[in-house]
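As structure tokens, one chain now follows by itself in the form predicted on its own.
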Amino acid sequence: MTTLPAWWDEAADGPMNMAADEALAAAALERGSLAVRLYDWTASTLSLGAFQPLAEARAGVHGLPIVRRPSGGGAIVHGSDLTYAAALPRSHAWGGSAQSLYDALHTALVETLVHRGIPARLHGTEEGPGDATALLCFDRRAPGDVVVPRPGGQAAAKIMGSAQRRLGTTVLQHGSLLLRSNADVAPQVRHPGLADLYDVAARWQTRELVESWLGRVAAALGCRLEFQPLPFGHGREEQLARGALRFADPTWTARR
């Protein structure tokens, strides 16, 4: 049977996160399937859609690291999500359209988290995008975003949102899954998570859920979830040093 390859990396800062995702987007296409890539965040960090101005960022979040993604979409505070990169050829049968990939790992976190017994759903196109110009993911909606009630009827709260970026015959794509509301920001970009919503939600042990929710994704595709480290060969590292420098250097942050 084949395999889900998927890599649980160690916390690191924003531009070798970024590097890393691109090696992931090149060993899927190596290997001709979809892979994934957990990580986390050795800081609170900003991380910004390829396609928002910079000088947006500065004002509507203060003194947090900002680094850029190659994907699009909202900006994202990072530091108590879980954030994955997901990628594949453009050849395979989830590369075709952009909402076949985010339909397929949100159908799949929406299943999972039904099971533990919270009530998610994907946001619907009849309910309308929320406000698609704000800075931050967490106050956009999207068709199959996912999103919870709220305790006392109000409005439901999304708590992952996905970006992609087409990149020649690979297709990438960001993901977070808020987990719990960051206490690093001010109150009025803090967004409630999980745990803060549900009481159950904070006696899970994420490594549990992710097993669940990517078991889930590799039982759609026919194959079983193997988690396994990135292969660094083929001059992996120098391209993960290259990846960095660009990441982290203020011409790419600036570039919009």
The other form holds:
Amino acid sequence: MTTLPAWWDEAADGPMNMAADEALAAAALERGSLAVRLYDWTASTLSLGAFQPLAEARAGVHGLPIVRRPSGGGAIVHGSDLTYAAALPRSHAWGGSAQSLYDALHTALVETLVHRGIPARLHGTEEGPGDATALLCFDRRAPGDVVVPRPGGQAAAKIMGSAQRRLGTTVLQHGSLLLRSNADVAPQVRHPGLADLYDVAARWQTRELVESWLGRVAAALGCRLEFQPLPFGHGREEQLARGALRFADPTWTARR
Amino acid sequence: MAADLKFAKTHEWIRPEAGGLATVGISAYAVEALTDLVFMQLPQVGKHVKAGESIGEIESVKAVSDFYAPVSGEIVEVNTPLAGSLETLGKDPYGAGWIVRIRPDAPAEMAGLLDQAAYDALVKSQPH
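Show the same protein again, this time as the form predicted in complex with the partner chain rather than the form predicted on its own.
Next comes the full complex, this chain leading.
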């Protein structure tokens, strides 16, 4: 049986995380299959979509390090979320359209949450796109985003969003599952996470949640989830260091 | 669709023009796959590109995609208004939705690209 390789990495800064994700795309192409990396951040960080204006980000969220992702979508305040990168060759069954990989990972998360008693669902096409120009990813809505009802009956809250970089032969998808609200940013740019919305989620072990989620992804591919014993960067130190320099370059961050 | 179009496997089309130039765009299939376009970054006139090199990026609600030079050459004209009317890419991808004009280094390089039938077969074989 083939495997879905997953790396659960130690916290790193923005440029190093982006460099590792770029290298993940190359590794997925080499393997010819889906590969996933989960990681944390050494400090709360704002990651910008590939073409979001830097000035707008600085005006909207103060005091955090900023890194620009190669992927699209809206800005994300990291630090209280579970961040993932998933990569596969474009020739993969889920590589043909942007929606395929998006739906595969998000549907598996919805199933995981529903199994645990949280009525998560995918944001429907008929519900509209929301404000596609909002600075923050969690203020936007796109078909396939993972949303949950807010206790009290207010509008559903988005708890996972993802966006992609589609290169000639590979696809890199970034995504964020909001676990809890981030106290490092001003209240007006905070979003409630799973643990804020559902008491039961506050008691979950993130590792178990991820194993259940990615286990479903692996099952959908007919393979077995296999966490790798060594960090993704092991043996790739020079490659990642070179990549991190590019993502730390102010001309990249200020490209728009 | 014009029979004089050739296609790259990465879904760009190229059409030879008078004066040794060639017009480049992205295929209707690629535009449809992108959906809900929001931003496009075009290259600079005068840039020399190699075949397969990224010449710009296009962002949809969910993804940023690169588009590539189908042949090597110098970019001599850019369809600048396109960035402000991205719907044109979907409405007329082989006409008003052209992206750049290139002066190919070696026009014969186009012969190595896919013709319409081969490109249609490629599209049919793509995962959905």
